[in-house]
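Quick heads-up: it's one chain on its own, the form predicted alone, in structure tokens.
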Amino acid sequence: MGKNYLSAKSKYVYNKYMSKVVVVKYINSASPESLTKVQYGQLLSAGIRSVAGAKDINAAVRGLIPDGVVGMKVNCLARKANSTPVKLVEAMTQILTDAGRDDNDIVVWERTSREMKMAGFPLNAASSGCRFMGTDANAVGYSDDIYTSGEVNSRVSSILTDVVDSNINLALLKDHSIAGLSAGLKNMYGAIHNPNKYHDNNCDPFCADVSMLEPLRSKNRLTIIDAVRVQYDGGPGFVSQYIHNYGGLIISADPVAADRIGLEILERIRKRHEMRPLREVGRQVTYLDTAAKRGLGVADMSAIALEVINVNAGGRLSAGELI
């Protein structure tokens, strides 16, 4: 029998960081096709303290993400071509090991360590060293349980129950060509054993149900969508002729929230590129007002708190806009 966590949603309080979404973009002579580590580390520092309110790194890290073992799963779909960036997984690292991480305490994970390999990502098991794992890895697989929340009953990764203590999510933003928008919800599909079941109804309900599993809801601690090159249509894959180089990442410990202004850039990016909205061609994102009636956080843009920031060369910050 699964374990249905959904009646109890009423006890899942938000952390006074919720409904806060940073946009940090890299502003240059022209948008960027890729950020170096560096570049990435300036981003991610100026979001994620803006998110935490707190003028030192260390501190937001610390307010943020708590103490133990640190999951970061990634999306290597796409292979080299559109996966997470592996300097935006290197400058994050650093990050967490600046705040006092050990670095063997941080593991970089998704569905198959194949996808990894081919996404540019070291493979380390080992006990010395940032972790690089796959759930098809040795001795890892999926829960034992089956988890249940709605309409969705799934296994979850064990890197995820039984490894570590707390999750960033380092989500793309894509088109999806059944659920419409690809970011931090439908990213954690690559955490769960069976999500070829979920993909009816443009993944509605499912996306807002299985971020509502347990220890998803629970261990997943903050969202980061890369922004960089934005898959404006033809996604979840790599279509070359449909890449917008926006040059940014959305931060924010609300998953549906950053989800949501996500949805807003790509709907802006595929209006400049005079295509049509995702609703008028059959793709509407309706996962998110669903997963907002869950409880999982916040989808009505008029109640969340949007910061935009630009970060030049040098590294200045300035108020940005969306786009």
Contents of the next structure:
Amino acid sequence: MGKNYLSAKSKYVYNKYMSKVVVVKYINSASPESLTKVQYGQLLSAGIRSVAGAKDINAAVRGLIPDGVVGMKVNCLARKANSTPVKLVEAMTQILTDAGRDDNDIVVWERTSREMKMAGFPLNAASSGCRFMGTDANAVGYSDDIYTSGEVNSRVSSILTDVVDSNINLALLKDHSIAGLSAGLKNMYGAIHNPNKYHDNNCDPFCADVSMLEPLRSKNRLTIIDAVRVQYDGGPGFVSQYIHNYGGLIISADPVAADRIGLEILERIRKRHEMRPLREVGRQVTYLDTAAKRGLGVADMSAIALEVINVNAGGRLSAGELI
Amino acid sequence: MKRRTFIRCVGCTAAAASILEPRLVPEYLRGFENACAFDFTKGLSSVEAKYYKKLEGGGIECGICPRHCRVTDLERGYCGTRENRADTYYTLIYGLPCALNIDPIEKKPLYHYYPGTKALSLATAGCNVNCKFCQNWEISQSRPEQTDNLDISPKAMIDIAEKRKVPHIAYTYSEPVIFYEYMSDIARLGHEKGVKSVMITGGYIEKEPLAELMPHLDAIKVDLKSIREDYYRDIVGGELKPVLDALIQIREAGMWLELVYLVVPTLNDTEAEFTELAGWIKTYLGPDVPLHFSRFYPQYLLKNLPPTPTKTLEKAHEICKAEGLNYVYLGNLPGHRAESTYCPGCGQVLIERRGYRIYRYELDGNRCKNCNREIPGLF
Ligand code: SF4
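Alright, leaving the form predicted alone aside, put up the form predicted together with its partner chain.
Now the full complex is given, and it begins with the chain already shown.
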């Protein structure tokens, strides 16, 4: 299939009550360990168009991301080895600017500038250009108010409360020593001032409640989970022997459904490497069901319209398999 | 600040980020070598933590407090001040206090410990519990990157105390257990130089670190927040049992101990709880341990509750006195007669207080001037 793949009738039953998740994978002769900006751009373009149901990437961006300042929350906990790749961010920035967004209105952000720098991001807290900055960059900090949702009471990064109008969650798919799954919802721990308080009980209900906090809930418009190299055990830090080159991105406007598919991929990778399921090693991921109960999104696989798209080296698209 | 202005300003202020801001340094610290505003570009401290063990298969387990956080690479424990880096555990706040003041010792409150003296009082960011009523939540519930820190080594801290002629150092405001290494080193050095140390704590600490610390301290005040386990679970985010164990350990070690109980309307203010509290103290700590009932004011996550009514505090006082406790005080009620110390023998006022000030002192050494009864404490 060629360029018209996205307009072809989906083989999945999809209606307005289901959440759509797109897994878009880069297919090459060898499993890619890392992708270039161009390759990421191809994946993003195919995935975002599919999520938005639009043929044109610019129309898709306009449909998903409202006008105004756009934030991109990256995950830089584990330095260069296991953080949101710089190339992914560059490719997403390119897509936004091609769609007419001013690069002055793009803020790539994290908990601290130091973590961003260690993950390879060029810091820019200056007055022009795309910003790359931690919440600790001078004069930023956290909200004076405490936001409350369920069991969580936190100050929220002022980048999210005061600077951006909408946010793209640019997370990473990883095993997590406590939560079991680190993906989109867990990445938002980096938006609050006291994440250390919320790791009991495999992060349940905290992972759900953090993303339910206003303004996280209303501003998070798109979740993009990098699953090019998946840390399937030993996370969230970097342990080289437990890396699987999956080569894909998970994209959805539903943060819970995106994570649910992430969990499915993680468990299947673990199985392939003869590792026990997360629930059997005490890392059961119960917070996704809690998030669904809270109304944040869909965690039931039967209510998720999943589409898997393969992208080859020439940029051609075809239907793919999850794993 | 409007958003657009904010975005522009970020650029201007970031350039100044590495310049130490003199406004952060309290007046009385100016001119002291080695006491300056912390330069964040240096990164936080990396002093290896005490009392942790490496786990098989990776990660560490911290043994400072009963939480026993299991922490994998690049993650932090519950208190947010200790970080695992390649399975070596570090305290990030060693030498980095975010609060430093000279306070009356009565403010701690310690009423039977050198009344009328002052304490150089310090805290770092972080805490090992999350009390919904915390009055210092802006520092206790923050990570060290989020507070304005000073850069003061233990030696510099003792130097400040000596030069300002302050006889005590108080580890207070947040929770000193989480800056254990820094506190221990200051206290140890202080004793070598004749400066005393007092720990103001929630008492949520493991047995072994407490035992190692006590010889370097001179008094401990513990916030016993309730006598009920469910209150500790729901309101404090901790456990009661380890706190009670720590209190017994402190008393058995012969350390001077005072207790504070914050009375929170509808949550820990029944007569049955006051009776139970007095009974436990009398049985396990003895009748001479001072107990301060403190008035709650709405703040942090309990803004929906009213301040504690005076009559509730007076009832608590009456019950505990009737149960046989000799020294029961009411705090946050300036001018109330129960702020003062009375001789349990003859009823004579021994130390008359209003707020943190002393207006009358009727002790001769540690004896009542009127009836010669010995009064427990360090006077
Ligand atoms: S001191 Fe901090 S890291 Fe250690 S067990 Fe207590 S809360 Fe956890």
